[in-house]
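The chain below stands alone and is given in C-alpha cells; this is the form predicted on its own.
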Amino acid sequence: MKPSLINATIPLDQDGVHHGFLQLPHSRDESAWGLMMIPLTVIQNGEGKTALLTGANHGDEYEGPIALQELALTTRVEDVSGRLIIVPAFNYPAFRAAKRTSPIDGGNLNRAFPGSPDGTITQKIADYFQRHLLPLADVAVDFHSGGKSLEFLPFAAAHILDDKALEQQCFAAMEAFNAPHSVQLREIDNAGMYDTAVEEMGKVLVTTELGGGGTSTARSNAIAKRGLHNVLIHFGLLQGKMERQPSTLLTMPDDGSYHFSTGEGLIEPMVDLGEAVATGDVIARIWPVDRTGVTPAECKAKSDGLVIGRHFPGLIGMGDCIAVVGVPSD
C-alpha cells in the first residue's frame, strides 16, 4: 500500500510536551500549494500504555474537543505514566465548517474506516489513523455527541461485542468514565466506523454520546472532562483519585431501541430525555406540514425502558431517527 501522505510535525515517541500539527497536502482555490494542518499533541513520559484521545469526529460535537483542549494545555509531563496523543478535532475539515461531515468531500469520517492513502481527504484522514496512531494505542477514547441533529442524556458507552474478554476489558472502561448513564451499545450499522476498526485490532474503546443540538453545555463539558480524567486513570496513564458519582447502566437488547419515522412532518415529543416509557407508550407524534384536520402519525415505544436519545430538530424526514431507548440493566 502507499505510504500515508499526512506527517506528524512533532515526534510521537519521544518524552516532553509536545504540540504540533498533523499535516496533510490540500491544494484548493484559496491555496494551491496548500496543507490541512489538525492540531495535535503527543505528553509522554517513560514507559507505559499509550491513549489516543479525539473529538470531533464529526464535526458539529464539541465536548470532546473541549475537554481534549484543557487536557493538553494543563497536563505536565510528570502527570503521565506512557503516552497521551490528543487530537482534538479529529475530523478537522468538518469541524471548522460546524458540520457533522467534511464540506470539502461529504466524508463522514466515521463510516470512512479502514481508509486509503490515495482517496478523498476523509479517507486519507482515515488511513493515517488505521495504519499509524491506532497500532500504537492501548485505548482510545472517542468522544462524541448529538451534532445539530440529535439530543442525547450524557452518557459513556462501550460496543456489545462477539470477543467478550475485550467487551469485558470495554465495558469496565466505560463504568471508570462514570458519566450519569452508561450504556452497552448496539450499533444499527458499524461498517467503516472508527469504533470498529479499534476493536477489531482488540483495543479498549470508550466513546460518549454527551448532548446535542450542535453545541455544549456546562454540564455536559463536566462529565466530559471528567470522564476522561477517570479513564486515563483507570488506565495508569494519569495519577490521582477518581470522581465517583452514581450511574444508571443501560443496555440494548436488539435493534428495537432504535425508532425511526416513516413519514416527515412537525414532530411534537411526547416524552422527554431520561423519562421512563414501557411498550406502546406514545413517544412522540408527527404533525402534517402541508394540511390540517389530519389526525398525528404515532410513534409508540417498543420496549420498557428510558428514553436516552431523541430527534433535535422541530422538523423531520423519513427515515430520521425519532428516539432511542435504553432498558435497564442489573
Given for the second form:
Number of protein chains: 6
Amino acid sequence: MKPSLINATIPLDQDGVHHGFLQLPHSRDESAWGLMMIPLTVIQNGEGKTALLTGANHGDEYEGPIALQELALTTRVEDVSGRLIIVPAFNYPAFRAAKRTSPIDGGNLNRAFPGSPDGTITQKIADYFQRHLLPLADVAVDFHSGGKSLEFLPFAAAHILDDKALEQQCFAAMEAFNAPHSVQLREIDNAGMYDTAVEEMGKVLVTTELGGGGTSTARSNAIAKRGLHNVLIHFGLLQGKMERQPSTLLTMPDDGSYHFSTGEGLIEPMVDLGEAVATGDVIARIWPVDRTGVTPAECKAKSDGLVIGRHFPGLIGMGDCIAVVGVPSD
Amino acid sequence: MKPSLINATIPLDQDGVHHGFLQLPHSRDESAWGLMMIPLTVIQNGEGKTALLTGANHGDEYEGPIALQELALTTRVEDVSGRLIIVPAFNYPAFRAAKRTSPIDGGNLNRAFPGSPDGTITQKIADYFQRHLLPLADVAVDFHSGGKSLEFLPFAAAHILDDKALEQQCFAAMEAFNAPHSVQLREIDNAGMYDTAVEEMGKVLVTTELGGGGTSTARSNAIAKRGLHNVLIHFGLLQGKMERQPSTLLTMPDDGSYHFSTGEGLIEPMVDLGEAVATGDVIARIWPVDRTGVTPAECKAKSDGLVIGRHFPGLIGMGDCIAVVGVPSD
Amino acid sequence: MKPSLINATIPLDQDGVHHGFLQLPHSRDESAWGLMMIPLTVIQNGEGKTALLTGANHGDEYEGPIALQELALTTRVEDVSGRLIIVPAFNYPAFRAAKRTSPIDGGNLNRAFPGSPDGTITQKIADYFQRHLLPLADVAVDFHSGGKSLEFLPFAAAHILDDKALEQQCFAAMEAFNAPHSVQLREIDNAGMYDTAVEEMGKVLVTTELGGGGTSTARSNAIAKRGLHNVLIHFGLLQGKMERQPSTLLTMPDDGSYHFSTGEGLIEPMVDLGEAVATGDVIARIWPVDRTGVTPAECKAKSDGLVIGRHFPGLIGMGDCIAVVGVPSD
Amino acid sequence: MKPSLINATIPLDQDGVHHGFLQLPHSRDESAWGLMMIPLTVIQNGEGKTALLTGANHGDEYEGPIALQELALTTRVEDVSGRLIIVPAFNYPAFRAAKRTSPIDGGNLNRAFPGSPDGTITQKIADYFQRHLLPLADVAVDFHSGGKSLEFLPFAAAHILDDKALEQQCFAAMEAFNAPHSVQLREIDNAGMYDTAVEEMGKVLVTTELGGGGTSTARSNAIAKRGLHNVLIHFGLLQGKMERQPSTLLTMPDDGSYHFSTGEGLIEPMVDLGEAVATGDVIARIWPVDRTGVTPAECKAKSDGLVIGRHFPGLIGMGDCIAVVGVPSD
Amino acid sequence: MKPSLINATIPLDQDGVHHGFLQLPHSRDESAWGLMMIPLTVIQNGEGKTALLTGANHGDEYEGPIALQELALTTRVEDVSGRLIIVPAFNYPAFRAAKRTSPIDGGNLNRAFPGSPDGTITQKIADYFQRHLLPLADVAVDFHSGGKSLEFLPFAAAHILDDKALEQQCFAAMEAFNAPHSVQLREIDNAGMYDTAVEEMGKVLVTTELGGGGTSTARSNAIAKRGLHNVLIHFGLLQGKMERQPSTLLTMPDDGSYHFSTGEGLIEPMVDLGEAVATGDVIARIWPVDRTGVTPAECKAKSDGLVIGRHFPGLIGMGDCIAVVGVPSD
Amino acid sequence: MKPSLINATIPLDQDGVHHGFLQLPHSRDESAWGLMMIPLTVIQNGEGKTALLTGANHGDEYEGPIALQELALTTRVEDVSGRLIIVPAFNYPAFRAAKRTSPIDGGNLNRAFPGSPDGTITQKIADYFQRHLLPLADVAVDFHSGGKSLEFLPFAAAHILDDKALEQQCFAAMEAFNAPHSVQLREIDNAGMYDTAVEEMGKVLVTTELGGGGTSTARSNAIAKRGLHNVLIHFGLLQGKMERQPSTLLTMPDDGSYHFSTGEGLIEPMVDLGEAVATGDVIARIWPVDRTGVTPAECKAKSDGLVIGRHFPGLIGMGDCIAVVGVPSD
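Having seen the form predicted on its own, I'd like the form predicted in complex with another copy of the chain now, please.
Once more the chain from above appears, this time first in line as the rest of the complex follows.
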C-alpha cells in the first residue's frame, strides 16, 4: 500500500506539549498547491499508555471539540504519565462546514475505515489514523452527539464484543467515563466504523452520545470534560481523583428501539427525552405541512422504556428516525 | 393602491368550521400559471370578537404551527363565540423550506409590513394581512421562537406603547397567555414589524418566544397550547377556565441585555438558559476552529440577571448574538 | 425619467437590412465593464407601417425565436413596405438560460412593464421597449408557447378591450394569423404585461400560445411562420397571398376553465390536448410518489369543452395548473 | 461479498397483496440515522412464474410509474397466478428529483449493474436487484421513455442475443407487449445495463421507449398499460385476452441511425417524429443564439427511414443526439 | 427619511487612535439577531481637515485594503493634524466573498448611492456614508483596481466637472497622489456612483485603478501607499515630504477607447498593458473553445494610443471589455 | 481491461491535416444520449517521430491552448516530418468551465493516470491517452501555468529520473524549449501524474509553468509558441532554426522552497515574482479581514533565492502556498 501523504508538523514521540497540525496536500480549484491542516496536540511525559482522543468525527457534534480544546490548552506536561494525542476535529472539513459529513467528498468518516492513502480526503484521513495513529494507542475516546438531526440523553457507550477480555476493558472505561447514562451497544452494521477499526486492533474504545441538535450546553460540555478526565485517570494517564455521579445503565432491545417515520410533515413530539413510554403510547404526531383540518399521523411506541434519542428538526422526512427507546437495566 | 391578488378559497364571514387556503398567483420557472396556497381555517359562531392567529411568521419556529394545527382540527363550532382566523404558516414558503426567511425572495415577513400588492411574494402576503385580515381582528396572537440560530426561555411578550389604554389590554392578554416568563418589550427598531402593524391599527397583540433551535418539544408545545387557550378564553372567544401557573415577569434593560460576538469560532456556553449571571461573569468562551493551544476569547456579562436567550449553533460568527440577559422584575 | 442606458448598434430608421444588437451595460462579478447584447434586425423599405416582432418574452418558448430568426435571415429589403423590427429573444438572458424568467434578476418580462431605466436588467429592457421601440410601432406580434411547465393547443389570441375600435383591429389581426385555434382573451390580471403596454398605447397586438413543454416541432414552427407572414401581409408590410386554413374560435368562460392541483404527486393525464371533456369527467389523476396501494386523487372537469392547455412535467406540485378547458364558439 | 443493507418491509413470498417498501440506511447531513424507502408491492397467488416490473429506472420517465401504480392498486390477488414484484420507481431518488440520474450520487442506474453492497446508493440498489430480486424472476419488464432530453415514437424492444433460445422468448414477449412499434436492438455498449444483468441471468427482458420530454400523455400511458397486461397474460401471470393492435417492426442500422450535433444553438426540427426522411434530407437546423442574420447549420439524414427519436429541448448542445432514424422492417 | 440603523462602536470626533466597527443589524437565516461589523479606524488630532479613506468599494480589489490596513495600524496620533476616517473594506460583504458585488443582495456599491436606510444591505451602507460620513469629510480617497475581470496600468483619476473650482482641487489631489499614470475622466453614466455623491457634496475626490486580476503586488501596493501618503500630506493631514516620481497624463477619447467582444472564446492578447497600438492593429484574437482549425476573430484598435486596460480571464464572453486604449496627453 | 469508449472522428495515421474530435459518450440529465467532443488535430507527413502536444491539463491555464490552436491552424502538411497529435484542451470539461479540475467529476487530470475505461469522465480521458495516444508518441509536451491560484516566473521543466539516458533526452528537450528559466524537478509525489505516465513508458516529456492567475499575456504566449517550435525542430518534426534566448537554470532545494500560510486573511506580497530574497526576509504579510489595528502575520523566507512562484488571489486561506523560492544554479 502506498505511503500516506499526511504528515504531522510536530513530533509524536517527544516529551513536552506540542501544538501543530496534520498536513495533507489538497489540490483544488481554489488552491492548486494547497494543504489541509488539521489541528493536533501531543502531550507526552515519559513512559506510559497512549490515549488517542478525537472529537467531531461527525462535524456537527460539539462536546468533543470543546472538551479537547480545553484539555490541549490546559494540560501541563507534568500532569501526564504517558502520552495524549488530541485531535479536536477529526473530520476537519466537516467540522469547519458545521456538517455531519465532509463538504469536499460527502464522506461520513465513521463509515470510511480503514480508508485509503490515495482515495478521497475522508479516506486519506481514515487511512492515516488506521495505519499511523491507532497503532500508537492503547485507548481511544471518540466523542459523538446527535448532530443537527438527532438529540440524545447524554450517555457513554461501549460495544458488546466477541473478545470478552477486551469487552470488559471497554465496559470498565465506559463506567469510568461516568456519563449520566451508559449503554452497552451491539452494532447491526459496523462496517467502516472507526469503532470497529479500534476494537479490531485490540484497543479499548469509549464513545458517547452527549446531546445533539448541532449545539452544546454548559451541562453537556461538563459531562464531556468530566468523562474525559475520569477515563484518563482510569488509565493512569492523568493523576487525580475521578468525579463520580450516579449513572443509569441502559440497553436497546434489537426490535422496538428504533422508530422511523413513514411520512413527512411537521413533527409534534408527545414525549420528551428522558421520559418514560409504554408500548402503544403516542411518541409523536406528524401533521401535514400543506393543509389544515387533517388528523395527524401517529407514531406509537413499540416497547416500554425511556426516550433516549429523538428527531431534532421541526419538520420530518420519510424514513427519518423519530425516536429511540431504551430500557433501564436493573 | 392596487387590489390584492390573494383571495381565500373559503368564506371569512360564515358560521361553521371552514378549512381552505389563501391563494396567490405565483408564476415561476417551474409553474408558469401556478398558485401558492397558504393553509387557512376559519371557525365562526355568531357575533363576537375576532382573533387572528398566526404561526411561522419566521419559518423555522414550530410551537405556533403545532398549536394552531391542533386548534384548527379540534375546535368545534359550538366551542366558539365569535371568530377564529387561523393561519398556522404565515410565511408559508419559509415554513416549507424550514428557514427563517422566504426562499423565494429572501423576505423576512416580520420586516415586510405594510407590504405591497405588486411587490415580492412576502410583500404580497404582508399587504393582504394589512388590508384584509387585520381590519377584521380584535386581537392577534403571533407565535415566535428562537428559530435555528437562537434559543429562549419560554416567554410571552407585549410591547410598551404610547397608547397606554392599548398597552394595558396587551399586558392583560400577555398575562392571560401565562407563559412561564413574561416580558414587557420596548422595540428599538420596530419598522416593518407585524407587531407594529397590529398595534398601530389599535388591535391587541400578544407575541411569544417559546424555545428555539429549529425544534419544538412536548413541553414547549404545551406552553403554546395552554397560552393560546387562555388568551381565547380571556377574550371570550372560547369558553372554559384558564389554566394558570406561576409566571415570572422579566425586563430587558436597554444597555447590558444583548451580548454580541466580536470574533468567530467554536462557542462554549459557560452558563445555560435560565441560569443567573452577575456582571463580569463569563457567559461564553469562543475557541479557535483552526488550531489548538490558543486561549479562547471570553464574553462577559454586562449586567446581572438571567440568561433568557442564547446563540444556538455550535459555531458562532462575528456579530452573532451570544446571549440575552433579562432581569426579573419584583 | 432618466434616459435608457440601452442603445442599438444599428440604425432603426434607415432603409436596408441591418443586423445588430441592443446593447446595455451589465456590470457584474464576471465582467466589470461588460455589455449585454440582445440580437436585433431592422428591415426597412420606404414609408409604411412598422411591426415590432418579438419572441422569447418567456425564455423557454421557441416557436417565436425560430420564426423570427428565419424572417430576419431571409427577408430581402425589396420584400418589405415599411419597417420590421425583429427581436427574436426579447428576454435574452432568460432565453440563453432556457428559463421562463431571467436568471439575473428573476424577472418575468411579461410582468415588468412599463419598466424602469435604473431598475433591474429586466426592467431596463421593458423600459426601452416602452419608451423607444413601441412608440415606433403600429402592430406588435409577441410569440408565446407553454414553456417548460405547460402545453397548449396552438392558438393565436387577442384581448377583449374597452376600446372597441382597437379590439376590432386586434381581432382582425388574430384572424389573419390564422392559427388552428383562435382565442378572445379577457385577462384577469393584466398589470405589468407587455400586451397591456401595447394596447394602452393604442397599438394592435397579436399574441399566441403555440405549443409548449420547452420544445418546438416542425408543425408548431410552421404555424408560427405562416401566422407571421399572414399578419405582415395583412398590414401591407409584406406582399403575397395569405395562406388560410380552418381555424376554430374558442372562448374561456371565467369560471370552470382553469383547474389547479390541490396536492402534489405523479400526474396521470386522463384526457389529451384537444380532446373533449364533459363536466365531471376526470381530467387527470394524481398518484402519490412515496408509496403504492393508495387511490389517486382525481381532478374533474368544471365545464364542458376542449382541453386546450395542460400541465406538462410528469410530477405536479400544489397549486399548479392541471388543465385549461376552452369552449368552441359557434 | 457483504450482505445487502437493503431489506423489504413486506414478505416477498407470501400469498396476498402486500404494499410496503425496500428500506436502506441513508445516513446524511439532514438525517443521521435516516432510511431511504422505495415503494414496493408484491402480489402473489400460489405457484407460477414471477415477473419483476420496474419503472423510473431513469427518474424522468413516467409511463412506467403510472402503469405500475395502477397495477399495484387495482390487481386483486385472485387475478394473479404466480407472483408480481412491482417497483414503480426503480431509481427512487432520481424519480423524486425528476431527473434521469440520482441527485445523491449522480448515478445512472442503468449503467450501475451489477452494483455493490457498500458502494453508492445507486450501486446498492443495483446490487439488491442483482442478488435478491432478479434471481426470483422469470421475466422482467423495465419501462423507459425519452426523459427530459429525448422523445421517441412509442416502441417496445428486445435485444439481439447470442443465446438464440432466450432471444426468441424475448422477441415473443416484445410482440406480446404490442406497442405501436417494435424494435430489435443490438446494444453497442451494454456494460452495466440492467438489461444485460437480466439477460445474462437467462431471464426474459422486455424494455420500452414510450414517449419522452419528461411528460406522459393519456395515449402513452394507455400503451404502457396495455403492453403490461398483454405481457403478463402472455406469461400466464394474469388471465384475460390480450388487446392486439397493429405494430410496425423497426430496425436501426448501425451506421446512419444516430445523428449528433456538431455545434450548439437553437434547434429547429424540419421533420417530426414518425415522419419519413430520405438520405440527405435536412432533419434539423441549428440557429445561433447570440446573433441574427447568420445561416443556420443543417443536420442531414444519413439514411432513409422514419424519425423514431429526437432531441427534445429547444436549445441543443455540442454532441447532443439530434435524431434517430429507424428503418421499417418488411 | 428614516434614521440609519448603522452606528459606529467608536467615537468619530475624539482625539486619539480608535479601532472599531460600523455595526448594522443583519437578520438572516443563519443569525436571527446578528450584526454585520465593518472594520473602522478613526485617528484624530485636533482641528484640521477630514479625509474619508475607503478600499474595496468593489470587493475584489486589494491595493486599497492593504494600504489602509497599514495606515490604520502604523499612524500615530501625533502624525496627524485633523482626522482620518479609514474604512479598508467599504463593501465589506463583497470583500469577504472576494467578489465585485455583495453576495447578500448582488449590490454594486458604486451604483448604490445615495442609498436608503431601509433598503438592502448595500443601500444601507451607501446611505450611512451619504448622510453621516461624507458630510464630515473634506476629501475622499476611494481605491479601485480592475478586480477579477479587468487589469489596468496603474493610474489615479479625477473627474472633469462642471464646478471648475472643485475640478481643480480634484486634479491637484490626483497629481499629489502621483501614480505612474493620471487620467482625467469624463463618466458617461455616473448615476449612483460614490464619486458623484462626493463631488455633488462639493468634496474633493481622488480615485484610482491600480492593477487588477483579483490580486495585488508589492509594486502596486507601493503605489497605493505612496499615493495615499502624498494626498494626506497635500491636504496637511500628515506631515512629511511627498515622494514624487514621473507620472504620465492620459486621456480617453470618447470614441475609440473601449473595445468590446462580439463573440465568446479563448482570448489571445496580441499587445500587453502599457504597449502602444496604432489604429487597425490587432489587440486580441478570440479562438473558438470547441474546435480546432478555425481562424480566430480579431479585435482591432479603433484609435492610436496605449493599452491601459484589458480583459483579464483567459476566456471571454460576448460584450466583455477586451481593452481600453488611452492617449498620452502632451 | 475493457476497451475505451473514446474514439477519434479523424484518422490518426494518415498523411494530411485533419481537424476533428475525440468523442466519448456522456449520458447525463441534460443529454441522455450525448457525446463529449474534445477538439483534436492530427498533422502527418510521412515517416518520422510523433509528438503528442497537450494544453489545459488543468483547465484554467491558457498558454498551451493558445499556442496549440495556432499550431493546428497554421501548420501546413509540408512543414512536418512525422506526426503532430494536437489536443489544445486535454481536460476539456475543466477548460470549458475555466477551472483547474473537471466540473463533472472533480477530477484533477494530472492525478488521474493511468485512468480507467469505465471510471469517471476524467479517468476515461486518462485511460485513452495511456493506452491509445501515448504509445504512438516519441515526445510529449504538456503545457502548464499557475492557474487561477498561483503565478510563476515562466519556466520549462524536466524531471530528474532514475533512467539517466531518458533524463538526458528530457533535459535536452527542456533546453530546446528555451523558456526564460529552466527547472530540473524532483517530484515528491508523482503518483497519478501524466508526466509519470509518459516517462514510465520511456518517452520524452517537456512540461512548463509559464505564468498564471487564470490569464495569459502576449509575452507569455510568445514564450509558449517559441518553445513549442523549438522543441519540434529539436526532434526534427518541423524544419527551421530554433530561436534562442538566454535561459536561467534554477533548482528547488527540497527544504526551504515552499512556503505555506498558517492562517487566513488579506495577503500583502512584500517581494514580487523574480525578485531575490534572503533567508529571513519577509515574503508576505497576512492582514486580518475582519478588523483593523492588528499587526499582520509575516511569512519569512526559509532560504536564499528568487521568488519563482506565488499565491495569486488577494485573499489567502490556511495551508495555501504563499511562495516558492528557487535557487539559480551555478
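These numbers come from a predicted model, not from an experiment. We call the rigid core the largest set of C-alpha positions that still match within 1.5 Å between the two forms. Positions refer to the first chain, counted from 1.
Put the two forms on the same core and the Cα of Asp272 is off by less than 2 Å between these two forms.
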